[in-house]
Amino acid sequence: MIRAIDGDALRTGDGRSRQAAPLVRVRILRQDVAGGESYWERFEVPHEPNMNVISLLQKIAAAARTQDGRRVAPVAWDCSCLEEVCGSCTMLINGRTRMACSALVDKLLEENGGEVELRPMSKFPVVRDLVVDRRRLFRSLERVQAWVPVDDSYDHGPGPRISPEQQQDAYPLSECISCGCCLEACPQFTKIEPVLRDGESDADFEARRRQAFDAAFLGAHAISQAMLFNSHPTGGMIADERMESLTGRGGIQICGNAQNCVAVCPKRIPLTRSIARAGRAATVWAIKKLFDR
């Protein structure tokens, strides 16, 4: 039988004791509901060997009580793959944004005077904690037709050819997880949060939300996928469509060069040269559409 001594040490049956494991001190601001407002819960959990957030989170999750002993709800977070992979797990840990699975509790705690602060990303609306409603981010992809078009599913054979240097120029803008990172630090991807009306329809509502998409920054991750699908043999045939979309509303226009998005990018994607390539491409594209009236 172990029990804890003062909180700071712990005495087995044969009466020796050991010391327990420090605690690390966690602080999440949390939100019930959306809309709804937000607050601060602080909470300690035993710390282990080569921890990252996700484990911080599972074992608040799974002791719902906060650092006074309070009970609470479960803090809710997304994540899936757990090796940076599916990018849902994207939130702001130490004030910078970043991939929860791949933040590591120890790095956190030198970084942070010893202890770990957790914000939902501020640039989507909150759904509950440190989820956050990304459709915008995949409106985006959307707007730029992020993918090849096929229009049926027989064989139709090899594909084109693609020499190694274009593969190893495409290969670096592919690794995309739309993790939302490079949007979370962009100062022109602003936050949109429509509400929903009085008698206003879940159709109509959906209408006006998604024009306050279009209408609005694309993002560097759009920008990035055009370029990167408008450079596919394939993906090339509607490069037209995709130009359209890159010099509309919203568009590669808006960027302000920050370069904050290319800083933060967890798989190091090059964003900063995918937009200037898409600046160059732009200029070209519209020198050609208005010779080609």
Contents of the next structure:
Amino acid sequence: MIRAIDGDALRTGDGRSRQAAPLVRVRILRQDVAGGESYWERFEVPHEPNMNVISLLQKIAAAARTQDGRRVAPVAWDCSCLEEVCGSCTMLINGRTRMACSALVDKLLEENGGEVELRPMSKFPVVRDLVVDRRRLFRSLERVQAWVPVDDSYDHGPGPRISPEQQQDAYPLSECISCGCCLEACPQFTKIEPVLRDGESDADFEARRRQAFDAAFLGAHAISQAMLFNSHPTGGMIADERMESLTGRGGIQICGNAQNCVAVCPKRIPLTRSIARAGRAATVWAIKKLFDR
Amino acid sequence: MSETPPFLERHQFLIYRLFSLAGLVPVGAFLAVHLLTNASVLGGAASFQSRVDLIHSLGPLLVPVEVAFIFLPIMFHAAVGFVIIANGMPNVGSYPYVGNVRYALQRATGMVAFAFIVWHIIQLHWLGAPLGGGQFDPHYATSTAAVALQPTWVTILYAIGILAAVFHFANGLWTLGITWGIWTSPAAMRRANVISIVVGVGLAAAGLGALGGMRAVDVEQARAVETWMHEQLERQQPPTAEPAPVAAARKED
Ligand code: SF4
Ligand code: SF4
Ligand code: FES
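Following the display of the form predicted on its own, present the structure of the form predicted together with its partner chain.
Below is the whole assembly, all chains and molecules, this chain first.
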């Protein structure tokens, strides 16, 4: 269908050819408020060469009209960097989790019979339309202390040296953009969406949410980050604390080895290698704990 | 404010690791021995009978051993397995990758194998004919097993049960290696995968071979062999040479 575009006519910029620009059909699963009902709406957007899903959404928001001409509230979505480094624009595009900023419309049309389908991620609570609340993803990173602890301002001198081999091994893991694709596709990672109870204070609600998060699966991203920081000479100083989290509730044991995470990660992070390494470290850790106590 | 989590959650890591281990030993190891023992029927009624006699030479210890090393571990593995299945959300439709299909199949075959094992035990141990086929008698191992497996629908259910259990074991072997961190790199996982496939195909051949072998048995002749063997035993003279009717105990194929 898109092959029928008269590209030259478009470039001439004359009004008649412009009208002839084919329309891209888009189906979006919308939701007005957190916890509300979701519903589908169809939109049509004039096709442009090299469009991505963000530029598609920008046009939809600008027109704020459905396919049948009804005026609606502009569709909401998250994005920032537009170059697949901030990790904020994850959504289900044609049913598969990926980054909206790097998803090219022409490819999507080929893949899905001439229509683009957009849904919010299904493993996180929807805030509005395509915007989701990914707090749990960041809570998992806190649970495994995915950082190098430097909590004072003294000069401790230069840190230990890292060999080029170690660096090569660690670099791919450091590319994680916290997009949550690995969690969305993981059959073992299921949605947690606590609802505010009658008369519950914000603090109590927050505590309950935290508790629910902490009992549930960490996810592939956090396991991989734990392995990254455990392999770092300074970060590894709290390796035992990370092992405690990895073998705690919702830890590495929940992984069912479906290996979807590695298949959908936009940064091609070797997640299953990290998971297996974490499994090995957990085996050693458990034996050590048994005999060293 | 934060309450102590329930026992099962506090020891979640240990329980899941024991679950994984139990799948290999004793449950998986038992499966392998069981199928290979049964495949010995391909060597004739006497060959299978002597293996069954060996197992039953445990005498009064047999039942406690079976309960401790087979029944309880299978029940533990199955109970944790059902919890795992209940907590997962297979999504093969959206992500039809090989690993994901295997993940879903691992759960499906686990349930099929469990249902099969329950039926298999009840049928052979207690109920016999009402549940299809007949009861198993360790003194007449080959002939009673052959009778139990004669109906076609029983054979088909056995084939399904055996294949489900073998897939579950072979695929589980591969994931167990990842879980415990035995194979960690993608290349090592691919090599381990080949090993799992070889184990799986081998055990499937043994299991289906045993099934075919049981069906091919000539029940009358097998019973004659078994009776002869028992007479020998009663005379305190374990047979040293293969008895004559053995070769004829199987139908001409
Ligand atoms: S390998 Fe583990 S973390 Fe990755 S998708 Fe599968 S179950 Fe989830
Ligand atoms: S591991 Fe990959 S898929 Fe998961 S959050 Fe990081 S970049 Fe995204
Ligand atoms: S906008 Fe930053 S990753 Fe897509």
